[in-house]
Every structure is written in structure tokens, then in C-alpha cells.
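Just one chain follows, in the form predicted on its own, and it is written as C-alpha cells.
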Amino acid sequence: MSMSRVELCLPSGAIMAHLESDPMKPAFDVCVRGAGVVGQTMALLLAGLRLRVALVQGNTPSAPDVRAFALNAASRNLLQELRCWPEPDHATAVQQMRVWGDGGAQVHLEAPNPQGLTWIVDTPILLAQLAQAIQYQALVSVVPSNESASLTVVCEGRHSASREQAGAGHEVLPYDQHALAARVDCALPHQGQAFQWFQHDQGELGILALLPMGGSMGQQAALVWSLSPARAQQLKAMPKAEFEQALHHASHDQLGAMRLASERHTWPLQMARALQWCGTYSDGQAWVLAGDAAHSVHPLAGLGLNLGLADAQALRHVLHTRQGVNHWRGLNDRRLLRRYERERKAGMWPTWVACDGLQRLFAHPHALVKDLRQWGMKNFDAIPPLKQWVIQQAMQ
């Protein structure tokens, strides 16, 4: 007896629905842990590759964020691509930068074009712009806790718990300094100028930076003051009028009388770097580090966030190759992620060396080293081609 063959025919849509409901398949391609500037930027960039992204939203800080970031042209171009660049009043172009050494030598840098040397961006405004873009990106889901995904991108900051859980080695070089940040209102318009002073007081290094905010003729500045831990805590606890007087003295009356316009916040400074930037969990899913979870530098050069955004750009570029020559590689492919790690470590190395070297050079109390600093600043300021080269490197 012959048995007739029975064929089961399902519409293609039903087949797709069956595949998409596969319980073994993660709901997300990528899980981004950390929803700061780097994390949100990372989520938007990877969603642009048609990847399903879970963005883990941590606890919202209760205190107002008084930070401001100095962003270079490369970071500006990236955020403009995402349509998240703030309006001019919240992204103030720096047309000039004036830096004084502890012996009176000065370096004066001018923007090579009307756009500016760099831009001082109001952190809360930038975070709000990114959050709004996240709302309109259907491939990004904001979630309260970690989700299973082929690739986890850790952007939790320098105290990342996920980095520790992954077992990534982490080297930390603490500086004997704390940063104090605040906003100040100034009697005089800053005219797009940024100021920085390297000062020694009783053998201790202090680095004061005033960054222009509120547009080209604004009268508000973001203050970042790197000090010994004891001095930073002393200034933080000072009565408002006494603090303003200390700031006025340290800034040599460049912007006239200044009034404190925010709370004062402090944190310890360090140079740190992860030894491994990528790896694999026991279940075969992969992880990579980005932003402060992978590296941190002294804020004296204002490069911190630029480095984190460069991480996001580099990972997007590496994963984009899966649409071409690497189409057969998965998101958890070790060789692909190692390419990201090598590229970013190589890009970070000059910055680590430069920032740490400058901090140590200006922190050294010996008179001969002080003379060397003065000689170097004066000669640097007198060589326009060298200044232009440094400006171009910093902008990009």
C-alpha cells in the first residue's frame, strides 16, 4: 500500500513569526549598560546599523549636574550626525584659549576659523538632546536592568560593576588631587575665551580652568579646579562669599567679580585603563568596554568625553564591516572585537602619555623643573607652526 505525501505549506509571514518567536533567540542584539553621554550615543549609533539595542537606564542622580564638556570637531560632527548637537547658547565656541604657567609664562591659542577651537557643551542639555533622540529610535529600548544580548557594551563609568564582573584587569594611577566643579556668573563677558592657570601654593599644584558658557557674549563660566584633596574639601565647605573671593584671586580678575551660581561638587582624579577591552562570557555572549569604564585621564586637557565618543565611533565602524567583508561574523566574534580594542588602545596611548606627562611636569616642585616649564611655554608660544599643529591635533 502506498502512502501519499502530505506537504504543509505556511505563508512566509508565518514562518518569520515562528523564527522571531524562537525562545532561544535573545530579544536584543546589543545591551548597552550605562545611559550617560557615551552610552546613549553608542545606542543610537548601533541602532543605525539596524541592531536591536537595550539601553540600561541606571539611577538618576538627585543632585544637579554642574559639569560642562569641552568637545572637539570630531565629537561635534558625530553628534550633529545624530541630530543631537545643542543650540549655540548651550554649545559655546571657544575662540581663544589663554594658559598661564606658575612662573608667569603664557600660551595663547586662537581658533584657525570662525567655528572655534573647541566647544563647551552644557552636560544636562546634551543628555536631554540624546534622550529625546532615543525616544524616536524604534530599535532602542530603555530598560531598567541588564538584558541578554549577543554583545554587551559597558559604558557605566570608571566605577563600573560590569567591568569587574567580567574580570577585566584595570590599572589605576591615582593623582593626589581632587576636581572641584561649579558654575559661576561673571561680571564681564567671556567673549568666547577659555582660561587656565597652573599654580603652586605651599608646594601643592592647583589647576584652575574657566570655560565659557551661554554663547559668545555670555557671562557664565564652568569652573573646573584641580587641587589637593584637603584644599578641594576646604573650598567646597567655604562660605559662598569666601569661596568667591578665593576664586577671584586665583583667576587674576580676568572676568571681573564672580558669583557662585550652582552647588560645588568634588571627585578624586586618576589616570586609569582597562587591560582587556573585550571578552566572552561563559554562555558565549561577548562584552566590550567603552568610555570611562575603559579609560580615564586628568581633566587638564579637557579630552575625557571626546575619547569616549571616539570609542563609540570606532565600535560602530568595526561592526559596520559586518555588512560587507565580515558579513559572516557574529556580534560576539572575538576577532572583530579585538580589532576595536587594538584601534582604541593605539589611539589612546598618545593621550595617556601627554596628559600624565603634563600633570607630572607641572606638579614637580623643583626650581629647575619650574624653569624648564617656563622655557618650554615661552618657546612654544613663539613658534606658530608648532601651535597650529597642536591645535589641529586637539580639534580632531
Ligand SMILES: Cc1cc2nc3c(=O)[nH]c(=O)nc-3n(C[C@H](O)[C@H](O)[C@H](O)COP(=O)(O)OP(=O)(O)OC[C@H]3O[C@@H](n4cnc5c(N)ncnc54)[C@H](O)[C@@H]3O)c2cc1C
The other form holds:
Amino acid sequence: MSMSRVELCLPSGAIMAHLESDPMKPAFDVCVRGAGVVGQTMALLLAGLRLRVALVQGNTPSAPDVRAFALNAASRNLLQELRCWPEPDHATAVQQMRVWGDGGAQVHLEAPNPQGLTWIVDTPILLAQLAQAIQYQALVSVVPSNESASLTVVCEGRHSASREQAGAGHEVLPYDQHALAARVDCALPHQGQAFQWFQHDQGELGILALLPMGGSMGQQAALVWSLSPARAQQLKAMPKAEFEQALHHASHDQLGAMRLASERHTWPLQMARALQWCGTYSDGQAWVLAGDAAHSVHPLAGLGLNLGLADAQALRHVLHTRQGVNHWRGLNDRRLLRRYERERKAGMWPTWVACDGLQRLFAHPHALVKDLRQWGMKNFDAIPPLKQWVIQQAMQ
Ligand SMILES: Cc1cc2nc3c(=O)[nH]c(=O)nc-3n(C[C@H](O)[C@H](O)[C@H](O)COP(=O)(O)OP(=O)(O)OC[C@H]3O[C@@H](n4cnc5c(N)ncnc54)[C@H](O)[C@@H]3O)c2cc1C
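Can I have the other form now, the form predicted together with the named molecule, not the form predicted on its own?
Once more the chain from above appears, this time first in line as the rest of the complex follows.
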């Protein structure tokens, strides 16, 4: 793209930045490292600010992701803005959520409006839609390796090498659990219901979630089963029929008999956070972290990706101020990037506390704690205004 064309379509603040810049300046303003959902979304959002983005594609996975993500209204709005929200059959609206505790107490959540409580999005479809949008965005170039740019946005996921190289510091609290994920075909339609069971088996916590897929009357579900590492490996290696039987038993026949419709994959679970989310390299260029490179949480509340998408939106918002009051600040401006860091760290706290607190509360084997869980669930279910408040928070 010629320089004159870039200047023509730039807003005034950005034109200033271009006119003042060195003719030897890098070909890209921003380098986004990692092309997962967060990286691709980030690249599209920053290109929307007329920034020239290099998107570094890592190794392509050998098999499609078997997971489906529960995405909230805020994530949905963001992806709709990018025209990357999948069709209703691939983004199933959850109308009701039923959660059972290990003592039999139940919490029943209903969508506050006909649109839904949350949406279960088919991961490979979402990735494909984002990749297609990127093909049509001339300001994003997909590149095989890291490029020089004023700002590097690290979206490499939880094992990010760039985060380590930058010396960001990373605190990890491993849970003694692995999540087993797969797709299943069910004998009965799910009718837009999501199910979750907290169970204790021989003193070990298991959390089984069945998430509806394939539209409101679909008969497919994405399962996420968090278990001790040994039990998860056992279920993964088990013959198909035996696994289906174990799943049917654990899901109390809610969706009838189930047939495995994909490979089974496992992920070790952890809560983690980077200590520093932004900084400067020795050459004066800056870096920031986003998505799982910055934080990860237990999937029991289906919030990890929602948080990563909120990071992308927050960084876009902060950098957008360069088109107004902050027009004189560079993309590597420490004050701007620290603002992003502070905002997102503060936004993360309630989720960390809720996810970790719930995991610990349900993992505790003591009988008194079990009674407390029972009591808490019953009372929570009996106070509609409290349920409405929690629903509103989760949707945002
Ligand atoms: C079982 C399970 C279920 C989950 N369910 C939900 C849910 O329902 N809802 C929800 O919101 N969240 C959920 N999560 C969390 C969600 O998966 C993550 O938060 C989300 O995938 C993070 O996205 P990301 O783009 O930051 O990282 P990733 O998805 O890990 O993507 C990182 C990308 O960077 C690439 N990469 C890595 N290193 C490099 C490098 N050096 N150079 C270039 N590229 C690189 C990788 O190949 C990958 O493509 C779940 C997690 C698990 C384990």
C-alpha cells in the first residue's frame, strides 16, 4: 500500500504520527503474536483504528479443536461488530442453565430475555470466520515470524514464549485437575439447556458440563469434564462404549443415551496471571499481553475467552484515544499501556475470586463444607434478585 493512500484514510491524529515518523520506520505499527481467537480479534480491532498489523501465525494444530466456548453478551457484541459471529446453528443460545451440587441441591438460571443467557460457540467455526475476515482486511498481514513494530501484542496463549522473553513474571496455581473435552450426540434434544454437575467420587471432585450445540432443538453437546489427572486419563483411554456409559451415568440421563462424536482431548487446569502486562524492549518498542498469555482461569464458569476478548476491546479503546486527546502519544507510550494494564487487572479480580473460590468450595472434602455448599445453593436459588444480579454480571 502506498504511503499517500495510507495518509488519505488516516484520522488526523494518526496522520500526524505518520508525517513525523522516520522514513525507515517498520512496515507495521503493531505485531500481534499468536492467531488464536484473541489474537485474530485483536488484529481486526486494531486494523479498525487504521493501524498496519502483522499477525504472526504459530503452528497450525493437527486436529480441529473439539471444544465449544460459552461466550457472553459482551463477547457476542464485539464479534458481531467484526461480522464474525457464527450463524445460530453454530452459536446456540442457552435459555436455561441447571447446576447440581454434590448434595443434590440445584440452581436453575433462566435467560432474562428471549435472546439467551449465553451462547455456545463452535470453536473451529469461530476461528474460520475470523480467518476469513482477516483475508478481507487489507491492513492485516498474516506473517510466519515476528515483525518489528512500535507495539507487540502477545496473544500466544498460556505457554507464551514471548511473555517469558519479556520477563513479565508469571504466577501459576495448578489445580490438581485436567479437563476432558469432546463432542457427543444425544438421544434427546437439549432445548437450549446447559447442564453442570459438581460431584465427589471417592473423595475427588469432578465437574461435568454439557453445553448445547446445533441450535435450540439440537441433539449435540460439547462436554467439559474436570477431573483428577488420573481419572481424566482413564476416561480418555477407555473404550468408546464404556466412556459413553460413564457419561450417561454421570449426567443422570438428562439428555438420554450419548454417543461420542469426536476425539477426546485433555487440558491441565490452572489459575495463572502475569505480574506485568506491559513493558518496553531495549530498542524502545513496547509489548503488552492479552488473553491466556496474561491470565487463565478454571473453565468451570466458561469465562477465560470472554476475558481475553475483553482485553482486546480494552486495548482498542485505549489506543483509540490517540485519535483524540492523546494524538501525540506513540503506540509504545507507557502511560497508555499502563492504563490498559490497570483497567484489565482490576476487571479480572472478580472472575479470579469467583472461579477459584467455587473450585475450592466444591473441592473441599469436609462434611461441614458440604453442608455449607448445600445451604448456599438452596438459598441462592431461592433469591431471584440475587440470581438476576449474578446473571447480569456474567453476561457482561
Ligand atoms: C476445556 C476448556 C474449556 C474452556 N471453555 C471455555 C468457555 O466455555 N468459555 C470461555 O470463555 N473460555 C473457555 N476456556 C478458556 C479458553 O479456551 C481460553 O481462554 C482461550 O482459548 C484463550 O485464547 P487465546 O487466543 O488467548 O489463547 P490460545 O487459544 O491458546 O491461542 C494462542 C495461539 O497462539 C499461538 N502461538 C503460541 N505460541 C506462539 C508463538 N511463539 N508465535 C506465534 N504464535 C504462537 C498458538 O498456536 C495459538 O494459535 C476453556 C478452556 C479449556 C481448557
